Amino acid sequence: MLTYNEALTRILAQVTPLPAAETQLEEALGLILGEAIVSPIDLPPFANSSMDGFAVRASEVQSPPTTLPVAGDIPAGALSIPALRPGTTLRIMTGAPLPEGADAVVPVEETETQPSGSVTFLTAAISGDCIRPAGEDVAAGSVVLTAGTRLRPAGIGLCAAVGRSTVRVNPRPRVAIISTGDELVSPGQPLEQGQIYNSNAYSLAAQVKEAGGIVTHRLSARDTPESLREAFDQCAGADLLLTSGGVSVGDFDYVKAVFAERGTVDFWRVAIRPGKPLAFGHWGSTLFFGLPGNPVSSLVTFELFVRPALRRLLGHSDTSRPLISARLTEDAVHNPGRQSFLRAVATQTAGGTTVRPLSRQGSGMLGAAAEANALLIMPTDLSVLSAGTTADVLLLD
């Protein structure tokens, strides 16, 4: 069997980012730029006021109190800007263009308006005060965001500020999910004897969305080759195909065999706990992951293998969760022979990060998994990591 690191390396070696595509700016948050963004304009595009106040010639406001008549108003967005005549001032709003002849803005709170309508300046003006020069932030022709940049909210705003309504980004992977099992029932329906609710369809869809993908299909298949063939055919063309259940060695585990009619199974089984029966392969350009059916095994194997593949498809270089060292607050135990990923709670303290393994580690114990914010990594050859020692921990949150 492959080790965790061997399996992950083998998977990522076969995954390349999706080709960049033109995307509406409002849909590009969190995605990776496939092009450099060059500004065609200065930012700001014109010299403007950074305050509500009065545009002046600084040389005329040097011996406060100084009183000048107000010759007009300049609101933000004004298309016609009067020049500032000597011996006068112009009322100006934040963001409004600086009038010709002015070299300073005095904030309104440093003035007093007289009954006549004139304005008295209570402080001396300094040339350049409260003015944002054209191109102060960005010069026309400059690269404002490089290819490979992950678009955060400020980057989205910057693209809009330089006039871009679309950008070329690595698109969100289209993911199809197939849950297998005769026992599965959709939430909201009554349970009959021997049936369970299909939690994997919902947890996997949430994990896909959290990783940046788009769920295009969410199907259920019975434990028959015919049902699986029909479900697979509906998912043709997806960037990534996920199944849960049916990849072990039971009499009704048909997933690998039916998938092999369409694609290639590169490997199955990894020396980890939970999640030993994991299949990986290709169907044309579609990546295939056959995950175990137990809810916790499904969650953990998605985190360890599927999420990194989705991140690579999106163009991210940081494909895996943060790996840190944390101090154990109590003993962590497992059966040696396979590398274990124990559900755990990591806590940041003044002395560093601590980690507490949860007491319920069964592969069907979804309640404990919902409490966990970390996976504590147990080495293959050790049965116990003692309280007070440090362990490697993958942070999930």
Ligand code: AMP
Given for the second form:
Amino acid sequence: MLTYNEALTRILAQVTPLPAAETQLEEALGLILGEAIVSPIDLPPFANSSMDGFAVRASEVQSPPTTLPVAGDIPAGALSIPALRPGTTLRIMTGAPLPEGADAVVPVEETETQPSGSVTFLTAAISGDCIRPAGEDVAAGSVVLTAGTRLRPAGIGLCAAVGRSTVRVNPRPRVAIISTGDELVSPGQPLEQGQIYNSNAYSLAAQVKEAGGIVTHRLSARDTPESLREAFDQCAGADLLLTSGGVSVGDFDYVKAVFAERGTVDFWRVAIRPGKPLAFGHWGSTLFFGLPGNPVSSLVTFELFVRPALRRLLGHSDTSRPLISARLTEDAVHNPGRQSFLRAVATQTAGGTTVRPLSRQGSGMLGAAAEANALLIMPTDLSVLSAGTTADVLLLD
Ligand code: AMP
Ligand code: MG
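Next up, the form predicted in complex with this ligand. The previous block was the form predicted on its own.
Shown next: the complete complex, the earlier chain at its head.
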């Protein structure tokens, strides 16, 4: 059986980023640029005022108080800008183009308007004051963002500021989710005898979204080969196909067999707890993960294997959650033989991060999993990690 590291390495070796595609800028937050963004323009594109005030020749406003007649107004966005005639001033707004002849702006706070309409400058003007020269931020022709950059809000704004409405980015992977199980009912419906609510469809969709993918299909299949075939075939062409349940050794676990009619199973089972029955394979260009049905197994195997694959498809170079070393506040125990990923709470303290394993560790116990913000990694061969010692911890938040 593959170990966690072996399985993850094997998966990532088979995943390459989706080819970059032209994407609307407003859809590109968090995505990775597949091109360098070169600005075709200076930023700002023209010299302009950084304050509401009065454009002047600084040499004319040297011994306060100085009074000058106001020859006109320049609002932001003004199309025709009068030149500044000697011996006058022009009222100017923040962002408005600097008129020809002016070399300073005096903020309105440093002036007094006279009943005649003239304006008195209370301080001396300094050439260049309150002026944003053309290109002071970005020069035309320069690279403002390099290929490989993850677009954050400021980067999105910068693309817009240089005039881009679309950018080339690695697109969001299209993910299909199939829940299997005759016992499953959608939340919102009444539960009959023997039925449970389909929680995996919801947690998986949330995990996909959080990792940057989009859920294109959400299907439920019964535990029959026919129903599974029908569901699989609707998902042809997805970038990623996730199934939950039906991948173990039960009599009605048909997922692997039905998948194998279409694609290739690369491996099945990993030496971890929870989540041993994980299956991974390919169907054309679709990556397939057959996740176990137990809600915590589904959550954890997504975290450990699907999320890194999704992030690789998105072009991220760091595919894993932060792996840190944390001090145990309580003993952590498990059955040795497989590497365990215990649901735990990690806390930042002045003395470093501490970690506390939660008590309800069953693979069906979603209640405790919902409390966890970390996975505490128990080494395969040790049954106890003692309080006060350190453990490897994957931070989920
Ligand atoms: P399976 O892997 O199909 O044998 O399912 C293992 C356990 O997980 C069983 O108790 C199932 O009822 C439960 N289970 C399977 N699928 C889901 C699901 N989508 N939501 C919640 N529980 C599930
Ligand atoms: Mg099942």
